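So this first bit is one chain, no partners, the form predicted alone, shown in structure tokens.
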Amino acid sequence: MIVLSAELNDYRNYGQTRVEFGGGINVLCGDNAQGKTNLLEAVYLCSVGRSPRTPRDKELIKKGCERGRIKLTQEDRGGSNTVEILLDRVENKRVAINGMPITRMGELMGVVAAVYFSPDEMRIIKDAPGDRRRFMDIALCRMSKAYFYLLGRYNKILAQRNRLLKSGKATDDVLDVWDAQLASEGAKIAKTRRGYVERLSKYAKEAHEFLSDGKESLCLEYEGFEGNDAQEAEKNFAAELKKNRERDRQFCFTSCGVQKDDIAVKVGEVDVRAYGSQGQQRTAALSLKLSEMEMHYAQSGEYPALLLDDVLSELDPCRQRKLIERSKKYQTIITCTHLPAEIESALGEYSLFSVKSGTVTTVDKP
């Protein structure tokens, strides 16, 4: 898959901005605070619906605007689709595939695969086990609209547990009902998980001693309700919560579920996540990316666009070029501020753009 083009209009610094990208790698190269990483965020907005910088769409609008509009084409093996996204100061956003309004984002999921890396994204390793199940869940759910939907019963069902909880009127019998639908989407959703888990370990072990040289070897583990299959996960989370009601009583909220999973990375006998160095971390991270891109392949048959925002100015030479010479598998595009000869030299063939207050102009190299 390939993003063919993206047309900007009141997004953020941008007042109207059409970028036609080429299929291997891009690289987008300006002063800071020039509207880089603010067209990579529109990229993937397209492609999950969520901005990967905040969660308030009003945000994303040109400020003294009352509106912004983002339109994505893009390009597979199915042929051609168009994702446009209104935002509105007033009224919540909307999405059209195809010039077709969607009434649930689910819809959205897998029309557009695009993985977004930046320096930010080191809170994968180093931060709240939330900020790992999000990546979890935000692969999962562009790879299966069913597990969009199971994850949203799920969320639905745990908020009226807790209201219920809040309330004073948990008694045994309401408390059974609730728990037992919890304990079946979540085991659900803890088998998926898992099997994701497992899947991505072996790439990221591969990505990982690729970009260390092989001088390191990372391995992740998913750490969540024991099961060997759906049935007996389901059991066994049904158990906590039983085992766990006086205290949610007490606390008024569901103190046990897949809502606190995580995944533990480790580099040899390392717990990265907490005894790592910066280094590892960051190279921890982005393996995880690149093994997402490598399950997304597995499963479609296509790779998603790569997104790496001010990401070289991060890595050391050798991961510099390590990183470079993997991203020539995919079409890739890059942020950076400038670009050193022996990066430039490393590329290849990419198709370079200036990038200046919110103008992107397509750059004739020598």
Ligand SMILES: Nc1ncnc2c1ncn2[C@@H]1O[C@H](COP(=O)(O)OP(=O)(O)OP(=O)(O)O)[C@@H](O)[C@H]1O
Given for the second form:
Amino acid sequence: MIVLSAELNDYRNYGQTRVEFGGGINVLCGDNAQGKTNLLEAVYLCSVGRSPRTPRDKELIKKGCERGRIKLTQEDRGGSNTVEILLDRVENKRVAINGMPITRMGELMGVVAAVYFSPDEMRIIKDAPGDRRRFMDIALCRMSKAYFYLLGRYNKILAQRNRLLKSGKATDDVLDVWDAQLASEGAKIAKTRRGYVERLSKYAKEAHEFLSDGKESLCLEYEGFEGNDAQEAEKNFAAELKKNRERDRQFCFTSCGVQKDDIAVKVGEVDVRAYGSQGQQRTAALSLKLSEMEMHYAQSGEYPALLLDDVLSELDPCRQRKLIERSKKYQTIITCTHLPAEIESALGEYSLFSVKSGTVTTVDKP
Ligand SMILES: Nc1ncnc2c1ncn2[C@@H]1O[C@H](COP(=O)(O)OP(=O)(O)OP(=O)(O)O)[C@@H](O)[C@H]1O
Ligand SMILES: [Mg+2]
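Moving on from the form predicted alone, please list the structure of the form predicted together with the named molecule.
Expanding to the full complex; the earlier chain stays at the top.
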């Protein structure tokens, strides 16, 4: 899949802009605070329905305006599709695919397939397990609408169980019913995530070795409910809920479940989450993103668009060149404040855009 064009109206610092992207590497070049990240954000918003930078949609509307709009046109094997997002200061945002309004965000998944990396994404490696879970869930939701709805069901049951615990009316009879549902849906999530991390690990190892020029070996492991299949995981989950029942009643909170899952990230024997060097953590985070690209390809036969924000300034020259080399096989949109000569020579064929005060212009290269 490739993104053919993006049209922005009153989005962030953009008034009216239309950008037509090339199918290979697209470089967005400009000084600080000109709108490079805003443009990548807009593309990603059309992919997953939410900004990678803020949960508050109102921030996306240009200051002083009542409404904002993004329209993305993509092309995949099935043809061409548009995704349009209308932002409103008063009402919730509205999303339309090919002009038809959608009622559930799940319908958006997979239309504009994109993988986004920014220095903020380093939290996937460094921060709390929640960020790694979110990483897994976003990737899995994009691959499968069934997973998206499964996760929604699980979170609803969990919220209801927690409400019940708080109400003080959590008798054994009632909890038995909720726990059976939680264990059943949770086990399906655990099984899906375990399978995902196993596949991800293979690709991540290859990507990390490539980016580090063979110097490092990366390994990922799912940390969640044990079980070779969903039934075994369900049994383990149910037993854990039973074991923690008294404590849950005491603290009015569900203390175990897939909402606690994590991914172990190791380079050699080193747990990169806690002990990795900055460079190892950066490379590992990028390797995860590149693995997502490959897994999406393995599943659908098409690569998503790769969105790389501010990534070059974060890497040493060898890893920069390796990343550029790798990016050539995808449609990549990459931002930078300047283009060093050695990077430009590594780019080969590419499209160059200048971003200045919320306007994007195509730069003709000599
Ligand atoms: N809702 C908004 N309305 C108007 N301007 C906004 C809005 N949100 C952000 N901006 C402005 O958009 C400008 C560009 O932001 P952006 O993050 O895209 O810059 P950038 O080109 O990526 O810069 P850097 O190189 O520093 O990362 C900033 O000056 C910011 O204040
Ligand atoms: Mg930026």
